[in-house]
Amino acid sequence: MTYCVGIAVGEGLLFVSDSRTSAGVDNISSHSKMHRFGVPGERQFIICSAGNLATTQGVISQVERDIRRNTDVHLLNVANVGDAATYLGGLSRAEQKKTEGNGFEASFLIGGEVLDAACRLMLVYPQGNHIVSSDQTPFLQIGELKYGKPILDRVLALNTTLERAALCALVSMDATMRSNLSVGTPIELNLYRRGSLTPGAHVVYTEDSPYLRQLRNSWDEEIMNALTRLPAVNWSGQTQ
């Protein structure tokens, strides 16, 4: 299982990405989900990828390949976010179809900028439409979704800095650790600043993190002292 989560608020874009591939019990292994490219002072984009892990393996080597190519469309020569998820859409649909009807799908989250065009984020379905996110909801999930979305939706909004982002979505990437054990370690975060068009900053959590391990105990710790502080139950069902 996956789990990868985008976030777009004013300050630029922040996504998170587990690597876990497999996690029987005698066969655990890991790949990157997360995928950088671009050009410096002129575009970035980063996708992150969930699904059948052969589908979004050929997805992202025919990007590569395309960028080698330089054929006639390719993300270092498209427009905007808009048009790099229709093309991403485009290659996902054209790999699922060499295996079509067998559970092939996969999704992908992709953002990031080009010079004079919005930064934006975006869903890629298996079908290969996409969405963006919106101000009202300033994040897009893909893979294991619910263990890592209340704290999302209860945090986020447009104007969160992208450190409280980051922070907010490796705690949910913890939740969903905790609950799933298909998802998993090493971690990886990227933060890109609106309108730098650079790589951004772009850290990789391995499972014997000191931080990881830090900020799992201290949510804990926090979590069980606001338990304290919560009012009383009202047993009587009546307004007090």
Contents of the next structure:
Number of protein chains: 2
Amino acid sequence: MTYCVGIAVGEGLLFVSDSRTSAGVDNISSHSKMHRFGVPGERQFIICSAGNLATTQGVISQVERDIRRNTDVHLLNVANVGDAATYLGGLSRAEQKKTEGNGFEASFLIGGEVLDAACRLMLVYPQGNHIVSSDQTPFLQIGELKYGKPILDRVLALNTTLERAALCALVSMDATMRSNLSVGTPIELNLYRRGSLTPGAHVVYTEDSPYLRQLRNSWDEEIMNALTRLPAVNWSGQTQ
Amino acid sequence: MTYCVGIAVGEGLLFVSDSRTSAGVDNISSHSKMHRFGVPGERQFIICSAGNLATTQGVISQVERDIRRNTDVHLLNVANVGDAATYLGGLSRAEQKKTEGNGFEASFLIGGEVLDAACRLMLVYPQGNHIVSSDQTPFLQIGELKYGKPILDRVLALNTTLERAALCALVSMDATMRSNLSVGTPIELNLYRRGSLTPGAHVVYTEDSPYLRQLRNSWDEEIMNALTRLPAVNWSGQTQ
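Since the structure above is the form predicted alone, I would like to see how the form predicted together with a further copy of the same chain looks, so please show that one next.
Up next: the whole complex, starting with the chain shown before.
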């Protein structure tokens, strides 16, 4: 499996992705699931992928090939993020159709900004269509999403800072990694500041990352302490 | 869907269950999923159920009927929790076989204690077999389990107090309710103290419960504050 989160707040975009791929517990390896494309000053895109690895790799290769060959439509000439999502959905459908049978689905998060167009975050479904994040729910997830959803639901709002969104996304990823073996390091984090049109800050945390360990230990301690401050259960009434 | 957690720590057992049943979003109602049986001073059992409502209600009715008719094997004459789980699994299989087709599966948590036998927590699968909780993972879940698992993974250990286990279970339930509409109030909580052999403390929280609202608000605030105390993301290095 995979776990990727995209967050779209007022300040910009934040992405986190894991790198574990598996075809069963005895066939595990690591592949980056975060890809960046852009022209400084003109456009920036971040893409995260989940699903069948052959499909997602085929799609990303085609994205790169189309840019090299300067086809009619590619990421470096589309007018906005919506058009980019439509293009990506088309590539994904075409790639899936190359193979007979089921189980070759893939999902993508795509976020970014094009000069004179809006900064947006979208989710491309295996069927090729897409949705956009909303002001009320300023995040989208792909892959193994349930473990890490509650922290996002509690914390994120449109006015959340990118720094806080990054911490929230890392805690969400840590919760998922701990509860599900099919999600694992390296973890990639990318922060794109709205209007910058330059590649955002990008960092990779490997399994032995001191920062990731420190974050997990700190969060465990915070959760333990928070529980001690909750209002005690009142057992006296049958209904209260 | 449903969400139930059973926790087995040194001090005893803790159960939490929701009450929402649904056959689609336009057919929602409330049924208790927690059932208690016992003879004070001799034995106590707590059962939580998930899955097809006709199956779970059929099984619980049969449990009550067997007690009334004093059949060869029933909850008030089995020697221990393991035998009770085997009996429950048999009833579940029999109930499922009454109906043709698929989708009539049910899962159960059963915990309790019989005089001169161990205090135990078990999960009965739809197939009728069962597993027991371990000292390393002192909890079992049925139903919509992923949203609420991370907090249990972070907090619970064999030496966790029942009071803390109760708070942890309520936070786990709150996370699940918030992220998944198919899990909802009333919430039931039951605390059984090992060796007591008397019915444990039991409380029901309805949708407008001030305590439940207070708990959610406190937890949200704690999480927000905890995030501000985490070590800041270090963006300087490519790999750290």
